[in-house]
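One chain follows as structure tokens, the form predicted on its own.
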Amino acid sequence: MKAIIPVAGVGTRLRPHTFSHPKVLLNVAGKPIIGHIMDKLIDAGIDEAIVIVGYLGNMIEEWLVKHYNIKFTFVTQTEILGLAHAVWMCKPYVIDDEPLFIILGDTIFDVDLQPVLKSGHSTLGVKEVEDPRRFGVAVTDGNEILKLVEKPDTPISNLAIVGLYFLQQASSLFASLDYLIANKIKTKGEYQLTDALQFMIEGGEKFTTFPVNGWYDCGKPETLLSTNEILLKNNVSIKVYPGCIINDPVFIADSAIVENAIIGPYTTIGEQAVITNTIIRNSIIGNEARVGNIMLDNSIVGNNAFITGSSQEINIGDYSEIRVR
């Protein structure tokens, strides 16, 4: 089965980290965001992925091809015109009568997809949220969807569509997308996938919902750190570092060097990072970063960054250098 994975976003809320890395390659609990997604898809039986890239897309392509042995097709979105437009660009690579799974590239989730992909009808992942105005929402009768609305100004449902879409027949989806784009139908300035799905419902397509309780946001520094914490909770370090205290849960890459340090809880240390004379907790340290003589909490340190000093809260991007006196 094919999956479509849109990852063309710039990730402005995660700057400075996304100046030099696409958001989906940021490390969370020991692997890039896109790695968590791909592992789930492959476990569910997905054997082909159409990946929609844009900003720094070559880095995403290289990483995926290096780490996963499935068929990839990469589609470049040069204009960010909305999720519906991004999916519409994949039409030449999809067979009309085949089922299709769409997952947003910044959506780390904890749900068993196998029953979803065998459900026999179109279905969307949903989760109850406090502020539905930020999401596309579903109005339901039981688990059958009656109506979909993108970012309603007046809340009509608290069931948010969380970026997991299973379509029983691709042809129905692309017919709806064709109509949307041919008639320049936009919501809030963009072509919305929610609107295309609503047209399908109005045309008689049956949609149901499935609950997604484990849905983790990686869009901002604070939510990236909270997701890192959640994903690490089942991780126990088995490697011993002489002269160090490891407070699980943590992830420390095998190639990292850790000396005279207290690490954790809820800390990720990337490949070939060097940590000395340091206390780090609730933080993500990038690949090849060097951190010494400092205490860090609730911090994100990019790849190849260098930090030395005293107790601080840090959020710096790749290749940065800070000296705190």
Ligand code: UTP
Second form
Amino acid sequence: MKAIIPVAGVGTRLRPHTFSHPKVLLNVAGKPIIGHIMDKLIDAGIDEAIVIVGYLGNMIEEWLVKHYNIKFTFVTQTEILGLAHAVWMCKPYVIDDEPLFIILGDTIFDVDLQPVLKSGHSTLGVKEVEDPRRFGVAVTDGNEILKLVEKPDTPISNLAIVGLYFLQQASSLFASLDYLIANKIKTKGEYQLTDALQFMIEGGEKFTTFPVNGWYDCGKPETLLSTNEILLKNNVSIKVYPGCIINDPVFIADSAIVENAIIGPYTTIGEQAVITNTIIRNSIIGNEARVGNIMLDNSIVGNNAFITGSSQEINIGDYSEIRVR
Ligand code: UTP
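Having seen the form predicted on its own, can you show the form predicted together with the ligand?
What follows is the entire complex, opening with the chain shown before.
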């Protein structure tokens, strides 16, 4: 089955890290966000991916082709006009009567997809949230979806649509997207996938929901760090580092050098990073970063960044250099 993966966005909420890397290539728990997603998709039997790229798209293409041996089609979205527009661009590459799976490239999930892909009708992944105002939400009768609303101003439902969509037949989705685009129907300034799905429901298409309890957002520094923590849960470091205390769970790349340090819990150390005389916990340290004589907590340090000094909580991008005296 084909999966559509939109990853064209700029990732503004994750700046400065996304100035030099697309969001989906940021490392969380030892591999890029999109690596976690691809592994789950391939396990579930997805054998072809249509990836919508835009901002720093070449880096994503290169990484995917290097690491996965499935058929990829890359579609370029030059203007970020919304998810519905991104998916609509894939029309030439899908077959009308085939089912489709759509997943946002920044949504790491823990769900058994096998039954979802065999459900026989369209179904959307949902999760109960306290504040649904920044999501598309589903109103159901307990079984079928009655209505979808994008970013509701009034609390109509707390079942948020979390970025996993199974469509039983591609043709009805694309008919709805065609209508949306032809009539320039936007909500909050963008072509919304939620609106296209709502037209399908109004046209009589059966939609149900499936629960996504393991849903790990990576869109902001604090959610990237909490996702890092959750995904590391069972990671144990087996290597011994001289003069170090390793408080599992951690991920330390094999090529990293770690000396006289206390690492963890919940810490990811990237390839060829050099960590000396340092205490780090709840943090993500990028590839080839150099960190010394400092205590870091809840921090994200970009690739090739250099930091030395005292106790800090920081969020610095690639190639930054900080000396705290
Ligand atoms: P987001 O809006 O959450 O991601 O879109 P973003 O735009 O990258 O991040 P911010 O808001 O600037 O911080 C969810 C997913 O949909 C893709 C994004 O790349 C992201 O993976 N998307 C969104 C597109 O591919 N095209 C669009 O027009 C909109």
